[in-house]
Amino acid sequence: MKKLIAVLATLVALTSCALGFAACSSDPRPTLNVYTNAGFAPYEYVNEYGEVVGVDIDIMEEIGEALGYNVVINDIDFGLIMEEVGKNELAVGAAGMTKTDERDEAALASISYAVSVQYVIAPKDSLDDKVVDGKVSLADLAGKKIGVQEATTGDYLVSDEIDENGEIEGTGVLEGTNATKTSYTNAIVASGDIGANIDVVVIDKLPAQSIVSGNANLECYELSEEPEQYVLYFNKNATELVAKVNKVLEKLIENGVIDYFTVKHSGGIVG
């Protein structure tokens, strides 16, 4: 009877796996949890099949293959990524994340794998008279309702210039101009609100270009700000993992693989 019960239990378990009733996996590799926010094309976005894809996802798949990890993608709020990375040594933040001193204090950064600058998305032709040498300045956004993706470089940049936290009075170029900032979960949602509740969106270059390429009523302009470095962020205790990942990233950069991923997911748009 015990043998019969054991056989039946095994059959039930196998059936549950087949039907998706249980979290069953035959992958013997350790799991590397990747935390991202899929509203930042071409680095991470949801395709027509409902899958999270993008440059960062392809990079992480390559890293998993090279180092023997089962890569699991977790699509969460951008502002929660660093918190999740801090909980697990086998976790990584891969979301077009700019290297900053604040993040470096909380986690370990990989080598830089991409460079970006900040762009502003606006209604077509609305900032043409402000363009100098192909760029506009943050001061040109005086008095505007500015949308940003929460916890991104654009978010912090606009906050500083409005002096949202009242830290150094009179130093922000947007301070006292009635400029305001509204945060959104991602740049796609933010840009959809242009003309309704906001005037413009400040976001990284490739996401800006990606959004504008699908909307004839919008245009994007480079902001005259310093370039920023994209890195992956890891748990503070994952020193050995970061060293291994850096070696893989070096090869991907050297062989032009990341450039290929960028063109692949941006429809030919290159940095």
Given for the second form:
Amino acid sequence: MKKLIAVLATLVALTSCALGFAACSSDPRPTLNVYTNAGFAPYEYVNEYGEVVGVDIDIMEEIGEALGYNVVINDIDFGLIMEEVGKNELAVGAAGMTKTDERDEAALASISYAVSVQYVIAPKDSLDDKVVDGKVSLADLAGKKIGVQEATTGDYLVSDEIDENGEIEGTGVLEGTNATKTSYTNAIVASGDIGANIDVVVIDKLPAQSIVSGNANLECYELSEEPEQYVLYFNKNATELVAKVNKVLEKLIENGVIDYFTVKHSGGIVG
Ligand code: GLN
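Could you present the same protein in the form predicted in complex with ligand GLN, rather than the form predicted alone shown above?
Full complex below, order starting with the chain above.
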């Protein structure tokens, strides 16, 4: 019976296509809408052919293949991803998204598939006197004009230390130092403004290394902060889907496939 229904569904899909219906798709599988922001290499970026590619995209293709979904990639503002995920049961945020308590309240997280840490991108040699064991601390950014990608963990971290939200006075290490925060749509745009309107950019490790590898005037350092876990975020009602996705992710991690995707999209800069 299930087979018959599948055959009928395919026929309906094909007929609608032949008749030229707007929503026609030759793929009879249900669509899994992936929301991402393609300014975050190696996880998602636009390649030379104008396609959105990257580690997260490869992971989602594997998941689609394993679970029978037609994966459709939507490149939107990072700050809008959680909203889209909230609207549709077959939606997923795949954008190097760090697991946070706030996001966990709004959506269902998969298991972690990568670990990252915040980095600071700065003009070459400008932080030389601050670096200890290859790292700098947030307090070392006192008085600096700091660029971030809007609505990211880097954004929240800097806001908290400047005490932008006026939480508890005197608790932010950048409070009262004249440090400022400017938000950008992504870290590539932000980094392009270093030396003009900002001094440094705070963003996740691999995107920072990717940006610096393409610009001889910049360098980047690890910020001594807590590591962050990357997860996929799903609609609150997608419990069964998340359980299935976790099984696929476990296999991809176990078999070294995610490591392989990371190297493949990093052009040798992973480290
Ligand atoms: N990991 C960071 C976050 O989740 C940044 C993600 C991104 O910019 N794509 O907020």
